[in-house]
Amino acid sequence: MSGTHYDVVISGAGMVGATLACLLAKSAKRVAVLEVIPPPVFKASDDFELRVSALSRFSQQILEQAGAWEGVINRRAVAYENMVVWDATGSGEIHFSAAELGEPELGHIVENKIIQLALLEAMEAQTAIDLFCPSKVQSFVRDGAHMVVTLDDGRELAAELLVGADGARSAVRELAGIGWQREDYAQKGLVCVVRTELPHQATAWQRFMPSGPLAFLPLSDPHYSSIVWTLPADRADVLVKQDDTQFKAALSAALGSRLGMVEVIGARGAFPLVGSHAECYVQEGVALIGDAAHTIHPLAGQGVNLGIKDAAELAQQLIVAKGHLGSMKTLRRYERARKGDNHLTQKTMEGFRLLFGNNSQPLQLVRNSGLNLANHLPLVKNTLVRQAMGV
């Protein structure tokens, strides 16, 4: 059998794939990581990036284990201590507070490129990791107990396990012939960075409207927030191109002027919202994690957190495995642990989307009453937020 030998080859050095690589390397597994896109560049004077992630406390703990959290905090991240969610069609509102839980924060808002850079540094500190960039999987075959992976430049790598962490358009998933169920929500997420008249108070603000939720996520400057505004696709396309004066007025009104007038900083973007799920996460010698296995609606910001949970679970199963890392016995333990949770979260987010995106008066009454009732039941409210935090 030709090719350089590794324990695991990971296709994709994004947040999820890099987390898995670091966790495995710390347990003396030899890992090759393939990535097409060169690493991002960051300077402290850079403008805030459009795409951010709301990292849960569980994700923070995993990034600490991976050796990347210090690199996140040493750049810029903001701990959010509160979350306020309310319904635009009525008086329903719920407040979540870290102080009520006896916790220092609910989570952190971090630009995606900062997480990626911190993980790249952590990978570079591990001699057990070889990063191939730019590089991607061209094909793979099983050769006895190993997967032989051919790269786009013709080189070959051999490993017991090939992991697809290469996003929703995963080449590994396609080459493995794993089915993919996809639902287009006919919505887009409009993103931009804004400066608000009033400070964000280390609070994540989310308003549910019939057209979709609007989230203002706090950044490290007390007057700056990253917004994710879910809209019908055609409406999002209009707003992305709208002149600044009209857009600022629409955005301020959409948040109910909670943070005063809004000034847009820099460019706007919009990305399609799609829910999808692989028919299976594993086959002999192959495993899928993160967006290669599932994508969900962003209304609760759980996408990257689910992917990091995938990475943590697969790493744990591979570390304790007694035999072959690519065996179905080992990989099915990972799939059983993660597939149900991911599917439930996906369907729950779709349920919330349908519930809050409905103009029916009876449903408006139910959801407003439900928010207000939950807000006055500390046990229910704190259980919900602890589940989201992963603690």
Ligand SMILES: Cc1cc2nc3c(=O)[nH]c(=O)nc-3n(C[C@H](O)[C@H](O)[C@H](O)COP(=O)(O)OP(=O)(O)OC[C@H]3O[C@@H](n4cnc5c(N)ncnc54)[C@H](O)[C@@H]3O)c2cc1C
Contents of the next structure:
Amino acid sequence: MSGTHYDVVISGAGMVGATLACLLAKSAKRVAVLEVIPPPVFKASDDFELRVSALSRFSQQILEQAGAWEGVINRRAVAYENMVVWDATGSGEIHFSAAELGEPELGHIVENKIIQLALLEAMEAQTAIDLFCPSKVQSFVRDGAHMVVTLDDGRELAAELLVGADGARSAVRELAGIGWQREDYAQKGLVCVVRTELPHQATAWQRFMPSGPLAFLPLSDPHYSSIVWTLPADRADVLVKQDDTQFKAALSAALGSRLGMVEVIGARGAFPLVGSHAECYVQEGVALIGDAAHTIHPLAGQGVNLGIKDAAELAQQLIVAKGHLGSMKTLRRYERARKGDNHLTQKTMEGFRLLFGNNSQPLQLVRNSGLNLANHLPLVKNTLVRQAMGV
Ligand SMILES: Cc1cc2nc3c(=O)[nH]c(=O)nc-3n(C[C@H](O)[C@H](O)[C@H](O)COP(=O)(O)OP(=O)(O)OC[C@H]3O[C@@H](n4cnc5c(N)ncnc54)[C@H](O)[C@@H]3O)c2cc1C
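After the form predicted on its own, can we look at the form predicted together with the ligand?
Now the complete complex, all chains and molecules, led by this one.
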């Protein structure tokens, strides 16, 4: 058989694909990783990046196993201790607190490029990983027990398994002919960095409005937060182009007075929000993980956490597999373990989106009293938050 031989070829060195590569290499699997975009650069003096993730405790544990957590925590990461969620149409409010759970924090807010950089460093430290960058899959064929992957420069790699970790527009999913269901929410997530008059108090603030939630996620400076503001797509397109004064007025009106005056720092971006799910995650010799398999609404910041769970589960199945890594027997175990959880989380987020996105009076009453009631039921609250933390 032609081509350099690996155990696994991974398409995509994003947060999810790089996590899988590190976990496999730590168990002596030979891995090739293909990535189209050059590695990010970071200096401590850099401005905060637009895209951040709220990493759960479970994701932290997996990044520790992958050898990347030190690279995250030694740069810029904020442990958030509280989360306050309230309804703009009434008095409903719920407060989640790490102290109430007897935990040091609920999770960490980290800039995406820092997570990626830490994972790339962890990959570099593993001699079992070869990174091909810039590079992508042109095509692949099954040749007996192997996948022969042809890269865009004509090189060939052979492996028992090809993993698509190449994001929502996965080329591997496309080339494998795996169908997917897709719901365009007709919304965009507007992101930017803001300076607030009052400190964020290591708290993630989220206000639900009928047009969509607005989240303030704390950054390493106590007066800086990263916002994710869900809006109808056309409104987001207008706001992203407004001058700073107009945008600041709109944002201050949306947040209310919780953090005092708001000053907008740097650029803004707006990302289309789409819910999608692949019809299957696996076929002989092929597996999908992360956004290549599913995307969800960012209102509870769970997208990358679900992807990291996929990477951890697939790594586990491949490490304990007795036979061929690309066999359906092994891959179905991964799919069975992850598809239901991803589906349930996706549907739960859609339920929240519809519940809070509705202006009807009876629903406003139900959700406001529901939030207040849950706020006084520690068992309900703690179960909810432990689920989100993945512990
Ligand atoms: C506005 C917004 C806010 C969000 N906030 C949060 C949050 O707070 N917490 C959270 O958990 N999630 C959040 N998410 C979701 C999260 O960003 C994604 O779930 C996560 O980035 C998925 O990671 P991934 O590695 O699977 O895919 P991606 O991040 O898309 O990475 C895919 C990688 O593959 C590479 N690639 C693409 N095509 C190819 C190819 N053909 N060949 C080789 N490489 C390729 C890309 O360059 C990239 O590096 C948010 C999403 C949005 C839109």
